[in-house]
Structure formats: structure tokens, C-alpha cells
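Shown here is one chain on its own, the form predicted on its own, set out as C-alpha cells.
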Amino acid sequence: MLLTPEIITILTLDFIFAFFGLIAFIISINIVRKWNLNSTTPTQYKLEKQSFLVATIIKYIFIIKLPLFLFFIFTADKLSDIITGAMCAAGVVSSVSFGTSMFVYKILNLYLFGFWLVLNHYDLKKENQPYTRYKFMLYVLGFFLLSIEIYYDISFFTSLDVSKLVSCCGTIFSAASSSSISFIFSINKIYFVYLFYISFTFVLLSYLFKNSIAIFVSNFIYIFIAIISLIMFFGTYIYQLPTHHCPFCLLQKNYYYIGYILYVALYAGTFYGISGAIMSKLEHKPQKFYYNISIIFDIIYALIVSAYPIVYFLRNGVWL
């Protein structure tokens, strides 16, 4: 097992999350079972105080988890210097069989915990707190997902072997790879460009017509299309190399850490869009603030990735 300062930091925070998350989980189950705002019993009064405690715990878990996700990627990227064969975080993460699943849970938890805070915000604004039972039911689910993520983190760092030869990102993100997305590299990359701008147009139109279902669906689709098109097309212009498709190398100093800006913009845009769409249905009115934040970040992401191939063409007179 490797023990670098970065790994110790992540594991320490994981144990803190597990400890306080378990406390919040136990209290949440009690609130779901016994919550009754119309009651004036000591039990209800106690539950109301405990609900604020749980909300505070969850809020700080999310506040720390958001930068910790980026720190995890930074740590994995740094470990590539000592893992044989790894060139970036992709090789380090792929050195374990559950690397992809681990990332899926990390991203899913960011959306889930973030939405919990949105739901909590709306709940506390109303005197009758209509979403209390639902938000704690949501946290019960979130705790199980968080527990799986923590288990993966511990398993990941305890499984790392510096003497084991791993694949580099050039091998992982290619048609020769045995990964679940290797088949996409046999498809003409121009199709992914079409898909990206079609999905982005869908996002813009959904906001124009203020249709919450369309906003939810368009942003959900946009997440996947944006990432795939970045791997297949836009990323190659950032690297200025047609065979380099790695989504992790974008986070390195050589490329001015542009990946952090892109991924934060993509997360913020889709998170606010999806959350705003759900709350529009629950509140029965458009959530203009969430929609405005979402469209700003969705546009920022689209403008940045579009700028790279345009600038490359203007400089060189050819496409990659």
C-alpha cells in the first residue's frame, strides 16, 4: 500500500465522511419514520433540531467532496510518476478492475449530494417544510452510495502496486483497448461533432421554451455527448495530436490545466439545469436562477471546446 501525503489526506477525509455520514444516516432513518410537523411532542421538537444537525453534516460533506474529487484526480495523476507504464491518471485508475465503477460513483454522488442541498434549501424556505421526509429518504440512498465510494477508495489505494506494469492512456483510449468504450474509436469522429452541436442546440432550445422536462433530458444527454466528443474530437485539438484521446491529460500542467475548467463548467451547467428542472416540477414554476446559471456554464463549456479546433485551423489552414 502506498502512503503519500495526498493518499493519507483522502483516506482521512473518507473516514471522517464515514463517521459523520453514519451519524446522519441513523438520524435520517429516525426522521423518515417519525417526522410529523403537525405534532407538538418532545419527539418532534427533538427531530427538528436533529434535522438541522444532519443538514449541516451533509452540507460540509458536499463542500469538501467537490474539491476532493478534483484532488483525487490530481493525486492519481501524480502517482503516475511512480506506477510503471502509467503516463497520467488514466493508467493509474485502470490498474484496478473497478476503476471505471469508482469514477461513476464519485460523479453520481456529486450530483446526488448537490441536489440534496438544493432540496434542503427549498424545504427550509417553506414554513410547512414539505420536502423534509423526502430529502432524508434521498440521503439514506446517498449514504449507501457514499459508502460504496469510500470502499472503492480504500480498495483502490490498498491495491496499488508500483511494480505492476499498467497500460498508458494511449492504449486505454484506442480501438485496441478492451474497455467498454473502445468501439467508439472505430466511428468517424465527425459524427461526434454533429452530435455535440445537436445536443447543445437541444439544450438552448429547451431553455428558450422553458420546458422543464426538455431541460432535464437535454442536460442529461449533454453530459455524455460532451465527454465523448471531448475524447473523440475536441481533446485532440487541445493536444494538437490526432491520436491522443485521453480525458485525463487535459488536467496536466502542459495543457494549462484546461481540463479542470472544462469539467467544472460541464458539471455546473448540467447540475444546475437538472436540479432546476426537477425543482420546477416540484414547485410548479420555472426556476429562472438555476436555468440562468446552467445556460451560462453550458455555453462556456461549448465556447471553450469550440475555440480549440477553430484556432488550430486559423493558424495551420488544415484540420487534424
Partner chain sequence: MKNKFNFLLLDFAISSIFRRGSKNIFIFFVFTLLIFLLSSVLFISNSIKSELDTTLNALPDITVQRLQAGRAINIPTSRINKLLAIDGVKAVIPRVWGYYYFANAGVNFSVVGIDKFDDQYKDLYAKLCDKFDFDKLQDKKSMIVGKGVQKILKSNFYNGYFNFIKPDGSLEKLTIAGVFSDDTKLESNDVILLPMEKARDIFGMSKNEAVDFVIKVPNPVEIPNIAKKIRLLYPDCRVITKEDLSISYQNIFDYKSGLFLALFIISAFTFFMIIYDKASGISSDEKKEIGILKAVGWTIDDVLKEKFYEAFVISFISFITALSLAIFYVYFLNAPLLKNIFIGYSSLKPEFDLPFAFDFQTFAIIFFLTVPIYIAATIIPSWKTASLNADEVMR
Contents of the next structure:
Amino acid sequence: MLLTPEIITILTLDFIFAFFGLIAFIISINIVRKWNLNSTTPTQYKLEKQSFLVATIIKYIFIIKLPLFLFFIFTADKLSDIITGAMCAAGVVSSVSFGTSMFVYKILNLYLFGFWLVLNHYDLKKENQPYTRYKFMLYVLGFFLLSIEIYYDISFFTSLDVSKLVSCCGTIFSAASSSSISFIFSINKIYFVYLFYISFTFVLLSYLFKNSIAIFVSNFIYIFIAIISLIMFFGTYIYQLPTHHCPFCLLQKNYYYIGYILYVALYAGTFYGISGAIMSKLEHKPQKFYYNISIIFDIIYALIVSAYPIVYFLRNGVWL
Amino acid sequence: MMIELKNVTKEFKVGTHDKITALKNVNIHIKKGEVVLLKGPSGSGKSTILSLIAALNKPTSGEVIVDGKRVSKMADNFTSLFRREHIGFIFQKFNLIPTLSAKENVIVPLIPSNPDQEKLNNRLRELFGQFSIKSKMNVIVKNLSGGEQQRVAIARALINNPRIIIADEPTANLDEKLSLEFIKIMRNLKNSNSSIVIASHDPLFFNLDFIDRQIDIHNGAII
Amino acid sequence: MKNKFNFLLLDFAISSIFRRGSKNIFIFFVFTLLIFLLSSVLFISNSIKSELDTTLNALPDITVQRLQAGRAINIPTSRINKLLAIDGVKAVIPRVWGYYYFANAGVNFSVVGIDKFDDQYKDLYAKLCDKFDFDKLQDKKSMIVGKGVQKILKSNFYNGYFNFIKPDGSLEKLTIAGVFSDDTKLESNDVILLPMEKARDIFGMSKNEAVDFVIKVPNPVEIPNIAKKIRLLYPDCRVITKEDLSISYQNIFDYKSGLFLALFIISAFTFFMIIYDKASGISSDEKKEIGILKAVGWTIDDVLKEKFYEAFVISFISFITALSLAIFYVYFLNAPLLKNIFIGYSSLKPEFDLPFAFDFQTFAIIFFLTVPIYIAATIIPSWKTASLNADEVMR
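Since the one above is the form predicted on its own, can you give the form predicted together with the partner chain too?
What follows is the entire complex, opening with the chain shown before.
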């Protein structure tokens, strides 16, 4: 086990999350079981008050988690200096068997906790609090996912080994590797460009028609297509190297930390799109505020990734 | 109808040996713009009625409906919003925050709704002018005289243009001169179209011309 | 949805902090002290690390020592040619160096022999070779010393010279021909440079021996291979590569600051309990105030928000104050007292300035380890306060 300050920091916060998350979990179970807004019993009053404690805790966890996630990647990146073979976070993360699923959980939780806050916001807007029971059910699920994430964090940091040789991102993100995504490297990368712009057009159209289902689906697809096309095509222009496909290296200083901007834009865009779409469906009314934020960030993402190949072409007169 | 209490019973310390029944099957209806005086000795349940109307408390049984809203069934969070929008409460002991200035005390109810600074300042000037305490705006409340404190408390109750003004024993801590002053202010407020509910056992209030109705309360029941 | 920031609420929160001054001042001091300690230690370890990095970069690609009974012994220079024959090796430099214990001051000097015809394994030595003529030093019986050495000699009344006691008991008087200082003070402060022959003399070594060899390999990828070959060629030798050293140094430092952090976490949780306790103790005045706020239309959420603003303002001001104090303490005052935790490997007690090494990461660590803990400690007390009944005001 490594005992770097970064790791201690993350584990300490994990501990705090687990502690408060558990309190919120116990209250949530009670609320799901006993909530009755029409009742005037002391139990109901107590639950009403406790529901605010849960909301506060979730707000707290989410607000700290957002920057902490970036810090986590940053840490993984830094660990690549001392772990033999790793050149960036990709190598460090892939040095454990559950590296990928750990990441998926981390991202999933960001969407889930964020959406919880949106639901809470709507719930508290109406006197009959229509979503109370659902939001606490959602948190019960959220707590399980959070626990898994924390479990992964702990096992990740305890199983890191300085003397073990890991692969660098060059081998993970290539056709030769045996990883689950390697098959797509045999596909011509121009298809990913088409795919990305088709998906982006879908996002734009769904925004114009304000159709909640279309917005939900388009943003959901956009997350995946954006990341895959970033790995397959746009990333190579950021690195200006046709063989460099890593989605982590672009978080490094050499590339002006552009990755952070890209991922934040992608997260914000799709998060507001998806949450807005769900809320529109629940409220039977398009939530324009969410849609507007969503489309702004979706466009920012598309503009930045598009700029790289275009600038490259203008400078060099050829494509990579 | 602005305020309706239907078969309201309120018990305190439910489930213990010293259970107290503060109100028993009380029915009250108050119209829009009406000025009502709740009369009765201290401990008779007047204050409890006021706190139920303002949704500071919930009835043990029965219903409280204010401005069409069933406040007796409202969750804590919404009763606060309801008060912010509908109620101006003048408390028995003023209940100002002693370490804040007069101005800060008056804007307290509006802080959460993040009002526009300019509109707020206009409203403050208007209120402080109306009660002729403009010069005391920035004085810390605990350094103000009793009369000034009372006017600050009234200004705070009126800052949100409430449709219902509630006063709980407003003259209990005042000498006669200030009490008459208070009555004068209340009389002027009658024209503002708000319903006013005053709870008092002060004889000064009895048989005043601007009071539309007097309700006698005794031992938690209307006589 | 209104997104304008509520300055009125912030204003109220700040006035609320001042109105409960004594309690908040206490929290402010404890919290500031905590952040200050944490950031000072991290700054120091960062500085030392960056200083070490400079040193490590200057380190030889491969070092070869000869072992007997598990201890390093002198290595015959006759082995040089065989090592030079390995593909990829550019140069093999025999080193003569060691420690000389100066009993009067109770310190060790690092004595390094320099042969000006050899490649120099450190840039610094190469520079000094250009500056001073080591042939002349040999004739004149003089030496070049680091600043720290000069200082210590002076305080022991050796002005401009020093008497070495050789293994046979005879004295060797050498004059100081020059003094040098350098960026990497940590490592060169206690150094005495001598012509190679003089160094052998003082240590009582024979002419065809060296303490160890340093091997230059231009292509870093070749280093592990060459190291392996040397091990096969001379099984009695220990072969150390630059990377081995670098990783072990990094580990030592992460370990040391990790150990400190473990202690820190304990104090942080103590702090957590203090804050929790302080924040839970709601005075009757405060109870009344919350009652008033709720009676005039504040929701639980509004009160919670106000409490959060309070916590944030306190922690933010503490954070900034502590960080500025720590920067001043470490980089301007050179971290008296605390520095000693980290420096344990030279008995010369080298005096060196901590180079400014501040990065985003350190900032993030300090932030994440302090502010969230403080805010977390206030969650439950704030909620308890906020959910007091509004009818508190009627009592």
C-alpha cells in the first residue's frame, strides 16, 4: 500500500462520505417506509425535519465529490510517476482488474447524486412534495452505489504496487491489446467523426423540438459517442500524434489541462440534458432552463474538440 | 373568507401525565379586511390561536385554512414560505434581534427571497418614514427606546405587505402613551385592506371604533 | 429559477459570525493553526523533494560498489577497462570520496577527490574544475570547500586552512583555495573537494583503488540491461541505477509526509469533535433568534444556507490566513523547528534555504483535508439548529 498525501486525502474524505452517507441512508429507509404527508403524528414531523438533514448531506457529498473526482484523476496521474511502466492515469487505473468499473461507478454516482439534488429542488417547490418518496428510494440506491465506489477506492489504493510493471496507455488503447475496447481500433476512424457529428446533430435537433424523450436519448448517447470519438479521433489531434489515443493524457500539463475543460463541459451538458428531460417528463412541462444550460455545454464541447483537427489542418495543410 | 378555524383542538404535552388542552373545538371565521380582537385572560388560548393561524404550530385535530391554504397540513418548510408571503407578526416582546440594527431587523423576513436592493431601500424608507424613525435606521436595536423598538417590530411585520397582520399582546410591555400610539398605527392599517387579528386583555382595546368584532376566549373555548 | 447570489444572506451570515464573536474566534484560531501545520509540513516536504529531484537528476546513471561480507569495500581500478568494453557504456569514472569526522565540531565532512583528467560525474564539479586548477592545488596543498564547511572551520578557529589527521596519525595541512555555493545546497554544503591523490592520502587508500565507480550511459533505455551485465561480470558488486534511487527517495518522502498526515488526521478528527461540540451548544439567545427567523418566514433550507455561509466564511478566511502564514513561515523564515523532522541524513545540520515549490496539487490536498472536514462537522449541529420549532418565539 502506498501512503502518499493524496491517497490519505481521498480515503479520509471517503470515510466522511461513508459516515454521513450511512446516516442519510438510515433516515431514507425510515422515510420510504413511514412517509405520510397528511399525517399529523410526531413521527411525520420528525421525518419532515430529517429529510432536510438527508438533503444537506447529499448536497455536501455531491459538492465535494465533483472536484474530488478531478483530484482523483489528478492523483492517478501523479502516481504514474512512481508506478513502473505507467505514463498517465490510464496505466495506473488499469493496474487493477476493477479499474474500469471503478471509473464507471464514479461517473455514474456523479450523475445520480446530481440528479437527486435536481429532484429535491423540484420536490420542495410544491406543497404536496410529489417526489419525496421517490427521491429517498433513489438515495437508497445511491447509497449502495456510493458504498461500492468507496470499496473500490480502498481496494484500489491498497493494491497499488510500485514494483509491479503495468502497461502504459499506448498499449491499452491500441488494437493489439486484449482489453474490451480494443476491437474498435480496427474500425476506420473516419466513421467515428461521422458518428460524433450525427450524434451532435441529434442533440441539437432534440433541443430545437424540446422533446424530452429525444433530449434524454440524444444526451445519453452523446456521452458515449463523445468519449469514443475523443479516444479514436479528436484525441489524436490534441496530441498531434496519430497513434496516441489515451483519454487521460490530455489531462496533463503538456496539453494545457484541456481534458478538464472537455470533461466538465461534457458532464455539465449531458447532466443538464438528462435531468432536464426526466423532470420535463415528470412535470409534464419542458424545463427550458435545464435545456438551455445543457445545449450551451454540449456545444462548447463540440466546438473545442472540432477546433483541434481544424486548426491542425489549417496549420499543416494535411489531416493526421 | 380569509381565515377559518374549523373544530380546532390543540393539546400540549400529548401522551404525558400533564397533558394540557389549550383549545377545545374552536371555530373562527375572519373575513378579508376585517379587524378582530381576541379577548380573554392570559393563558386562555389566545396566543395559541394566533400561532395556529400563522402556522407556527399545528392543531392536534381540526383544520386551519388561511387564504384558501390548509396550513394545518403544511410541511414545516412551506409554513415558513406561507408566513413570508402572507403574515406580518407583531410579537408580545417585539422579538427583535437585539444585536442587529433597526434596518437589519426590518429586512430579516425578506433576506431569503433575495430582493432587489433598490426596491428594498425604497420600501425601507417608506416604512421608516411612516413610523418617523428614519434617524434610527442604523442604530443597534438594544440601544433603542421601548417605543422605537415597538415601531421597528411593526415595520418588520409590514415589510412584506402582508394580507394578514397578527399582534400578540402588543401593548403588554408598553406604557399608556405608547399603547395609544400603537392603537393609532393599527387604525391607520385598517385601510390597507389587510385582515388584522389582535390578541389582548388590555382594556384599552375594548370597544374601539375600528375593531369590527371581538371574540371572547375562556379556557380554550369561545364564549 | 433565480441564480443571483444572495449577498444579503451572506451579509447576515457575516454579521452573525461577529455577533457570536468569542465562539467563532476560538474556532478560527484552532482551525487556522491546523491548516497552518498541515500546509507548512507539506510545503517543506515539497521543497525538499524538489531539491532532491535536482540532486537526483545530477546523480550518476549507474553506480558500482564492491561488497565484501555485505559491506562496501574499495574497488580496484583495474576493472575499469572491462566495464568500458560493455556496449552502451560511455565512461567509467572511479570515485574517491568519504566522510571525515571532525571531532571538535562533532560533524562529518564529505571529502571528494577530483581528478581533472577524468570526466566529472557532476556538473558542479566540472564547473569547479574549470574555475580552479586542481594541479596547482596539489602542489600548493590546498582544497575547495562548501560554504557550510567554511563556516564551521571558522568557528573552530581554522582560518583559511585545516589539519587533516591521516590514518597513520600524521597531520596534513591544507589551505582553503576557494569556497563554493550551489543551488543544491542540501547536498553540497558539507563538501570538501581535494585533488584525487590528496584524498587517497587522507583516507589511506592505495593508488590503484577507488571507493566506487560511476558509469555514464547516454541512452537511458539501456541502463537496466547494462546493470544486469555488470552484475554477471562482477558478482561481488552492487549495481545501483538512478531509477532505483529515485523511487526509494520518493517513497521515503511520501512515507514521511504520510506518517505525518496520519497524525494530522487524528488531530483533524479531534478538531471535528471540537467543532461539533461548539456548534451543538446552542445558547438560548441563538435559539430565540432562530425562532424569530423561522417565525418571520425563513425555511429550514434558508437557515441551513445561512449556517453554511457562516461555516464557509470562517473556513475560507482561516484557509487563506493559514496558507499565507505557512508560506511566510516556510519560505521566508525557512521553517524553524519543523524543518528538522525531515532532515535527518546529514550530521552537518546543513543550513539551506527551502526553494519555493508550490503546486496546485498541494493546494488541493490542503483544501480537501481541512475545509470539508470543518463543514462536515457543522452539518448535524446546523441542521439541529435549523429544525428548531418556530413557536420557540412564542415562549
